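In the form predicted alone, a lone chain appears below as structure tokens.
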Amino acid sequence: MQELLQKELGTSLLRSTGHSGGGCISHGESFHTDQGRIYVKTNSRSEARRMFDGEMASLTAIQQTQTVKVPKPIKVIDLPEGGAVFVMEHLDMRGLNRHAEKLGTQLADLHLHNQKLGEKLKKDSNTVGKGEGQTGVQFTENFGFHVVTCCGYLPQVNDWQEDWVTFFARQRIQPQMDMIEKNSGDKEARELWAKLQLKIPSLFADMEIVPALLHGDLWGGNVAEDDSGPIIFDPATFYGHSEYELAIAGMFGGFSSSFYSAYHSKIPKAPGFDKRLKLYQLFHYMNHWNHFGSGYRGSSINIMRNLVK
């Protein structure tokens, strides 16, 4: 792998820093190169290329908003023996602590970025000679993303939709339900989902949802900080409802009250927020059920039971 990396990156120096990491999906290691330090994620699964391409597109999209810091993505490289590596800049990260409030502010800025682009576009279209030569992130009115992204190693269907409720039901919950059906044939889950589908639109009554660029998997293990401020990484990005982002954040801890206060001072809670948060957590519990087994069945079932009442 060393020779392949040197060739692909055009570096004569490739020396391990002795710093390694990674989670339950991929292994990571840092190296010194001619251009500075890099972090290399390795995964031997056949679907690794798709997963890393989605992560690279996600980091690029977030980086282009200039709202919150992410590791700069460099390159995805196929391994000859199968699998792939993803090369990005190395950042000296530590646990989120001093900059939790700043992360709340910056995450809200990320979520508002597309809305502000839309407002600027509208304003410019009413001004003669404006609105030309746009570069970088473009405004989108739809929900989805231009590539497949993975939450864990499972692919997310990101086909563009005009309606958020349709997108979420069809392209987030339904694929998870299909996997549960295939793997365990869970009758109660199937019956509850049939009832819940009919109920979902009522949770969004009178809401106008502007697509927000999301990290997509923002739990405590995917946030950090350095001296300059907060960092987010391992994204599963798409354009969705901003509230969706806070679902997994609230499931496994790691976020202080100062984070939420700063976030909600920019994006206040809308009526019905708590019920919709449960709905969004359902996706993550089902995704964990499909990744790690039936230990997450109870949480998934309980949410569905409560929402169909």
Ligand SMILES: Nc1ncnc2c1ncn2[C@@H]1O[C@H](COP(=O)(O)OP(=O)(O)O)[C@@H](O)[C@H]1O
Second form
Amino acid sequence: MQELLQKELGTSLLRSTGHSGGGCISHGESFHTDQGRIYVKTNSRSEARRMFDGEMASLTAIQQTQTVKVPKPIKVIDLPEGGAVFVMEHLDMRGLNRHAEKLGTQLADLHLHNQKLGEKLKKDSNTVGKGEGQTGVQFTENFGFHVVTCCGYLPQVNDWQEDWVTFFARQRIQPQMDMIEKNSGDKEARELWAKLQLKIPSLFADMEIVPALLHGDLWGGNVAEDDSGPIIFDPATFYGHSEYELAIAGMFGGFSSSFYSAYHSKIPKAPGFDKRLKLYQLFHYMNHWNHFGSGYRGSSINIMRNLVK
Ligand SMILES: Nc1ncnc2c1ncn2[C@@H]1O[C@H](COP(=O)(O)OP(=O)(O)O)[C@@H](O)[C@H]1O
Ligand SMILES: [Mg+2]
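May I ask for the structure of the form predicted together with the named molecule now, the form predicted alone having been displayed?
Complete assembly follows, chain above in first position.
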């Protein structure tokens, strides 16, 4: 691995900094190199390449909006024995605390970025010669992403869709339901989902949803800060409904009221927010059920029972 990294990164210096970390999914370690400090995530699963390609594309997309700081992605490298590594910039991170409010503001800016691009595009189309030669992020009217991104290690179906409700039901909940069906054949889950599907459109009455670039896995373990401000990392990005982002944030804690008030001062809660948040949490509970087992079944079933009432 040492030699492979040196060759792939073109660095003669590669010395461990002594900093290592592991998230829920991959092992991580930092190194000094000729180009500065790097953080290397290693995963031996056969799906590791796809997972890290998605993470690299996610970080690139977020970075291009210039709204929230993320580690700069560097390279995904296949391991000869199977699995892959993902190399990114090392950042000295500590727990989110002093910069929580700033994260609320910056996250709202990330979510509003695509909408702003759309407004600019409309304005510029009236001005001859403008709007050409664009680089970086382009405006999109659709929901999805150009590559598969993984929430945990499970792939998300990011095929582009015009309609958010269709996207969420077919490409977020249904694949989780199919996995549950395959693993345990849970009859109650299947029946509740059949009922809930009919109910979902009513949770979105009169909503106009502009696709927002999302981090996609924004729980307390994927946010931090350094002296310069907040940092988000380990994303599973796609264009979706901004409210979706707050679902997992609310499940495991780590976000203070100053974060929420800053966020909602830029993106106010729309009517029906609380019910939709539960619907979005359903995805994450099911995703946890499929990752970590039936300890998350109760929460998934309860949400569906409450929403079909
Ligand atoms: N770029 C980085 N620089 C320094 N430390 C990092 C970096 N990325 C992640 N870490 C450390 O590794 C931990 C897990 O990272 P994460 O990307 O969430 O892994 P996983 O995909 O396994 O959840 C973080 O909590 C943090 O302490
Ligand atoms: Mg993580």
